[in-house]
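What follows is a single chain, given as C-alpha cells, in the form predicted alone.
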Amino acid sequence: MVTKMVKAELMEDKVIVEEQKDASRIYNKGFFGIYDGKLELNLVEACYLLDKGKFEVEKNGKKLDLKKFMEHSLSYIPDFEIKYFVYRDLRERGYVIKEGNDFVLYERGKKPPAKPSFTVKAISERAKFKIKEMAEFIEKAKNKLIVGVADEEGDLTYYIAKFFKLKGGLKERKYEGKIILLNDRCIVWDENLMEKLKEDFIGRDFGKYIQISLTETCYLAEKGAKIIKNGRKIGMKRFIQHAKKIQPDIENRFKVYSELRKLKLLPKTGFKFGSHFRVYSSEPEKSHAPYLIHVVGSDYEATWAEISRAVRLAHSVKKEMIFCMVDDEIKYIRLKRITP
C-alpha cells in the first residue's frame, strides 16, 4: 500500500497544510506551527519538515524541492540559514522549539501549553559581538536567554547569557599612610599601611615593600591614603590624569573595582587569564577566585571567536566569565557555555 504524501502550500512567508487529518497529525507529533483545523507553519518549521520528508510543498501548483524552498525563504529572512541550523539542531536533540520574536524553547519533556523556559537567539560566528546589544537581548527575553552561535561548518555552540549578581564576604575599611607613585605602578613603604594591605590581600608583598596597581591606588586614596610623587602629595584628579596616559580605561576599571569592594569582593589582576580582574569572594589564602571580570564600555565590540576563547579559558580554570559593561550604570553579564 502506497502512503499518500502530505501536501502543503507555500503562501509567501508561511506554509499551510489544509487537510485537517494531516494537519492534526503533524501538530500533535511535534507541536509544529499553529493548528486551528488547518496547520500554519513559519518558513523555518516548514523547511525542517520538508528536510525530514514529512510533506511536499507546492507553490502555484509547482512542487518545490529543499533547495528552491531555502532560496525562497532567504528572500524573506536574510539570516534564514543561521536560524534554520539552530532550529534543526535543537529539534534533533529532542526539544520542542517554536518561533516567537526569536525562538522559544521548552525544557526537555515539556510542550505547549506549558510556559517555555528559554528564549533562543540564533547568531552567526561572523556577526559582531556587541556588549550593549547583548544586554538588550537579555532585557527583552521573557525567560532565560540562550545564544546559539553557528560556525562556518554549521556546528553550534550554545551560551546562557544573563545579568549576574555577585556578592562576597570581605569587609572594607579606611586606610592611612603614604603611597609612592613611580610610573605605571606604586610602592608602599609605610609599615602601618603595609600591615593593613597584607591583612586585606591588596597588592603584592615583596618583603620590604608592597607593590600596588594604579587601580588599587585609586581605591586606597579614596579610602584615605595619600599619593606622593617626587616628595609631594598629589590629588586624585592629578593622579587620574597621570594614570590615563598609561592605562586609558583607568576610570572604568576603578568604578568597577570600587563597586566590587562594596559587594565585599576582592579584585586582583586577571592578566594571566586574559581579563582585567580575577575576583575572590573570600580570603585568597582559603579559596580560589570564582570569577573573571573584563571591564568594557557600552560601545565594546569583539568577534565571537574572541568571546568563545575567553569563555572556554574561564571554564578551563573553573571560573565564571563575566563582562562588566560600564554605562549609566554597571551591568555584569555572564556568558556560560552549555550543552543542551
Second form
There are 2 protein chains.
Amino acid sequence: MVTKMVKAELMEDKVIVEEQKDASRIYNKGFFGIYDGKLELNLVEACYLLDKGKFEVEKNGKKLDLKKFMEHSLSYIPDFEIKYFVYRDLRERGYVIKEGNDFVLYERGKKPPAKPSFTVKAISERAKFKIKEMAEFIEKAKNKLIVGVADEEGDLTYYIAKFFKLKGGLKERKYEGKIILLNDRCIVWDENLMEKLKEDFIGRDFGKYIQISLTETCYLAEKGAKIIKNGRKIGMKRFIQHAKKIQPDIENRFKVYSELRKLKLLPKTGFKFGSHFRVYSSEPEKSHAPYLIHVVGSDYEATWAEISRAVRLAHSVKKEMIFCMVDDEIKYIRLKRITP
Amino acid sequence: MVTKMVKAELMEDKVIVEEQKDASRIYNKGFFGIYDGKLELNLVEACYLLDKGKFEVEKNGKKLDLKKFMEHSLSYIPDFEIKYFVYRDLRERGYVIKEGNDFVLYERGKKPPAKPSFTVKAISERAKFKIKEMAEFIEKAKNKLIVGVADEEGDLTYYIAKFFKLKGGLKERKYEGKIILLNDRCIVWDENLMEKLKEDFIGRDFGKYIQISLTETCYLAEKGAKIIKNGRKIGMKRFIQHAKKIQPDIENRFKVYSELRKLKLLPKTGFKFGSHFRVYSSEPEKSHAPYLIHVVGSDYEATWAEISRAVRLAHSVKKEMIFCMVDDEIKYIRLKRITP
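The form predicted together with a further copy of the same chain is what I need now, so please give it after the form predicted alone.
Every chain and every other molecule in the complex is listed next, the one we just looked at coming first.
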C-alpha cells in the first residue's frame, strides 16, 4: 500500500493543511499550529514538519523543497534560522513548544491547553547581551525564562534566566579603629580592629597588617571605622571621590556589598573567577562560596561569548553566576546553563 | 646573649647596610641587593627584610616602623605595594628574585651570577591588559615572562606569557560545489560537497544539509567552492563585505583560520568556551581540542578579570588559552596559569 503524501499550502507567512483528517492527526501528534477543522501553521512549525517529511508544501501549485521553503521564510522572519534551530532542537528533545510572541514550552508530560511552563527566547550568539533587556524579558516571562543561544555552527546553549533571592547566615556589627589609605589600597595596623576583621573574614592577613579592599573600606567606614590619609581622617565622601579614580564603579560595588551584608552574606573579591565578588553564605573557613556576583549598571552590554564564558566558569567551580544590576533598586539575575 | 639588631640607613630610594659583616651575611643568605663591602638595597628588598625583622631601618637617626617605611616607599614608587606583594610572595616561596628594570627570577637551585630564568612583571588587577604591550613584554623578556597579578586583597595569580608555536596533523584540500548564503549563515545542500565537509569535519550536520560559519565559508571559497546568494554566484570580496556587517572582525578571523589550516590544525567555533575558536590538531572525532584561540587586533584591551576568566575557563576544560594578535603578522600568545 502506498500512503498518500499529506499536502500543505504556503500562504505568505502561514502554511495551511486543509484536509481535516490530516490536519487533526498532525495537530494531535504534537500540538502543532492552530486547529479548527483545518490546520494553520506558522513558518517555523511548517519548516519542522517539512524537514521531518510529514507533508509536502506547495505554493500556487508548485512544490517547494526545504531549501526554497527556508529562503522564503527568511524573507518574512529575519532571524528565522535561529528560531528554527531552537524550535527544532527542543522538538527533537521531545518537548511541546509553541509560538506566542516568543516560544512557550511545556514541561514533559504537560500539553495545551494547560499553562506553558517556560517562555523561550531564541537568540543568536552574535546578538548583544543587554542586562536591562534581559531583566525585561524575565519580567515578561514571569520569572520563567529559557534562553537558547545558537552559535555559528547552529549548536545550542540553553540558560534559565531568573531573578534570584540570596540569603545567608552571617551577622553584621559595628567597628572602631583606623584604616590607613595607602595609594590604591587600604591597610589596617590597628590591633583591635585587626582582630575583629580576622573574626569576620574581612580583608586579607599580611602578617603584621591586614589589607582591605576599597569596597570593604567603604563598608567599615559606614560601620564606624576611621579612614586616615597622610595622618588625617578623611570622610566617606572624600574617600569615595578618591576611590572612584582607582575604581570607577566603586559606588555600585559598595551598594551591592552593603545590601549583601544586610542579607547576611559575605562578599570577597572574585577576581580569580573573573567576577567582582565571590559570596559566602556562611563562614568562609568552613564552607565554599556558592555565588559569583558581577556588579553592572543598567546600561551593561556584553557579547554572548563573554556571558557564556562567565557562566561556564562559575559552573566549573560549582558556583552560581549572578549578574547584579544596579538601577534604582538592585536586581539579582541568575543565569544557569541547562541541558533541556 | 642578646643579639645586637642590624642597622640599616634609609637614603631616599635606597637602604644601606654599612657594617661589613652584617652586609655580607644578608647578601649571602638570599642575594639581596648589591654588595661591595657595604650592602645597597632597593626599597622593595629593604621592605621585605624589615618585614621579616632582619634589621632596623633609621632615617636621620630616627627609627622607621614598617608602616612608615611603606608610606615613604609609596612616595617614590607609585605601585610599590604591588611590587612588594609579588616580591614577598616569591621570596616566601623560596625563590631568589632581584630587581633589574623588572624583577628577574632564578629557578630553584640557581642563583646569581648565573643568568636568571624569568623576567617577572608585577601588575595590579586594576591595570588594563593590552595585547600589544604584552607582546612587547614577552619580546623584551626573550619569551621567558612571568606575570604576577595582585587582586584587591593582595592575593596573587601568576601566568607564564609566551609566544607559542602550534602544529597539527590535518591536511588541506580543494573543494568544489555550492554554498548557499542565507542571511547571516551559510548552508550546503550540495551532496558531493556535503560528503567532503563531513570527511573534513567542517561545518555542522543538520540532517538534510550542513551549516557552515562565515569564516569556514571564506575558507571553502578560497579553496574553490562557490558562494550563491539569491541564486547568483558572489565573489569573495562581496561576500566579505556582506559578512562584515554580521561579524565585523571576519577578516581577522579568516586570516587566523587560514593560517591555522596551513599549520595543519582545524579551528571550529569556540563559542561555548567564550572564545572564537576551539582548535583540533587531529581528527575531532578521535581527540579533544587542545587549544582555545581568541582572535584580537593589536589594539585589543581587556580587564585582567576578563583575562583571568578566559584562562581559568580554558584550563578547567583542559585546553591552552591562546590570544592571537593579528597585526602585520599573526602572533600567538599563550597565557598559562601557574603556581610558582
